[in-house]
Amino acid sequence: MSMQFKFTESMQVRADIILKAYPSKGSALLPILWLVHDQEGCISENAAGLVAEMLGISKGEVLEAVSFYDLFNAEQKGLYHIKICVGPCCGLKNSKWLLSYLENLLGIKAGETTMENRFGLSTVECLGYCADSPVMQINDIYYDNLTPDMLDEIIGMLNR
């Protein structure tokens, strides 16, 4: 049985402020989804239902937005969600080799999460840091001009 999603008290205050800022509740969809994602690390079916009810839209509309934007996760991707860019600019600077290096370092493939749910690994087509490629994002932090030594250092630091 899954737990029913509920905002924490402080997140509910933030949601109320956001809702007052929009003339139509439905227009607040993305900011409200950000709150859910910040609180839970993903947007579950239960959370989508609450958001739909809160905004007066269908659960399908909420889930459609979640699936459209790869900024949102529909399921938990680990304490540290690593997104490595494999788009053209990063690809020209060996990001696919770095992805392989990360997969070996973490013992998982892209799209998987480590057994202890510490790291999740995903690929994305662009993180918008083309001039400083190759690039990855871990939760809300971007790392650029990546090398294998940097990956060792970053993962080692997060494993402490």
Second form
Amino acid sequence: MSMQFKFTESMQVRADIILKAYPSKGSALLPILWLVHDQEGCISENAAGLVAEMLGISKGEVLEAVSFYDLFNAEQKGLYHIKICVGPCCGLKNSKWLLSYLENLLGIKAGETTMENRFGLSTVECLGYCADSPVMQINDIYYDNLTPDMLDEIIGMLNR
Amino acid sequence: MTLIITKYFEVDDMHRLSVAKDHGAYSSLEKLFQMSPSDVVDEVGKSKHVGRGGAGFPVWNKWNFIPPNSDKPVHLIVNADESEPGTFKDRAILERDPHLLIEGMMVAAYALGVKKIFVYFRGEYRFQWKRFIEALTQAEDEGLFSSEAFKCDVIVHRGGGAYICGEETALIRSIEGERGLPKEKPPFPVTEGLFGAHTVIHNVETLCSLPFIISNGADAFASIGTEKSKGTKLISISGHVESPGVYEVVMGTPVASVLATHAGGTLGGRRLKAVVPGGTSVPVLNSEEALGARIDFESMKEAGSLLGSGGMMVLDESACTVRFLSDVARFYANESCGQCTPCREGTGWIKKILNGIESGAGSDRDVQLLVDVAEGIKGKSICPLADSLVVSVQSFVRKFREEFKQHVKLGCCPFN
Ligand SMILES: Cc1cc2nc3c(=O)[nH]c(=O)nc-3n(C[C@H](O)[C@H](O)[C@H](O)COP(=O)(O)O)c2cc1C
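Following the display of the form predicted on its own, present the structure of the form predicted in complex with its partner chain.
Let us now look at the entire complex, which starts with that chain.
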């Protein structure tokens, strides 16, 4: 955790392109944060400090943004970060019940991670896949029209 | 039936420039560049095209606010932040025909003399964002953004997961590198927006009708739809229907026919209870009101709701309206940016009361309290986020008060 953050070479190239394209350095905050997040899976304090330096803003401003925008994690949320939608449309398709099922399956509550950080579980309010509800997202993959059987299968597969 | 936006949604690989071109993509450009920018503005004005982002503001009126001889630049922002529960129509465009949006952006940018376009993407739409960039890169490589007739830069900006950033002043701040906190209007973005420039913001769907207007003429567009609502509307249907999805309908189409034909009727043929017709920010309609309404701005208003984003959520007789509203309230409480006290505190309070009632721990007083809190925070914030929850609460309690009372009386949810 106390590791010094540094962009990989290819990420640094992308960062330079972004800095050139944006009208002011500070305005590149979100795209630069995305690069950090893509590389590390989270935005550590240490990385926030580096981003602040890069953009000529305070570290406080960077940390404020990290906490304001829901998609940025301040710490890693597990190898497989499960986000299950409990928004109104998924709610109509019993997503709360699926959430309990998932919590039992993993032995954790929403907001927690399993031992050795294999699974992290979060609830989200709407993923925009309302026609295919109930839905969840694991890292970049969406799973729709979920049933308990599917949850068994998916978690079983990822547990191997 | 005339399809303006979804015409090629079933074609594979429409995000590839060659495939899109085989299906007419960018065919409006030849005519566009023969017209003067002000002719294009006039043509769009004649079409009576109205924005599809939820507020229902006429496109031409927005454009007309740009002072003719200003020395400030004009920026165009494409609002692809689509984050309202039940709304996923822009996502469909971004996945299935991103070149249509790019062509629409070009039309608007040409008309308004825009040299910089910003496309603000919902952070969650990662796949769609990548696909859009792929399509855009192909269009740029083809020279579409660097020709004699048209030169323009495009910056694709990915949001960080905040519903409030769909609101235009918050969106602007978010591009400028700040947290997305809405600002008082005026000044409106078109007067003083992104980096101080005149800024025209449009929803994805709004821009996608522009190529049709140019290719076929304003009259052709204005001949589709109703007196005040021209063209077609994308409806994203979710909830208790057999075939949820995104459908394009001519403005004025009866809700009953959309439900029966496109959506395939209610799940298992169960009785319809309620329809929220335009995303979670609009009042709910009971089944009678919904079945009597049409998909257009005026009819939805008459029925007691709004067309909004066209996110149509269907609740059948098995649905608990209290639970649904409770889910809606939790969304707004989470997404309140926290800047205005009535919104920050009020949405949280409403969420708590509803949670109590839904779980069976509420009293009759709580139902009244709910209505009072909603009334108390109405119209007291910088942006309409809290008011959106207020209209939901008021309409649900008014139309389904019995269900709220039943929860209180039974001490549990009667629908479990
Ligand atoms: C809280 C809030 C969220 C909004 N979210 C969106 C959105 O995701 N997409 C959108 O196009 N408009 C959204 N709007 C409306 C925009 O502020 C703006 O009116 C719209 O983008 C203008 O586009 P149009 O003129 O093409 O309709 C939102 C408004 C509010 C108050």
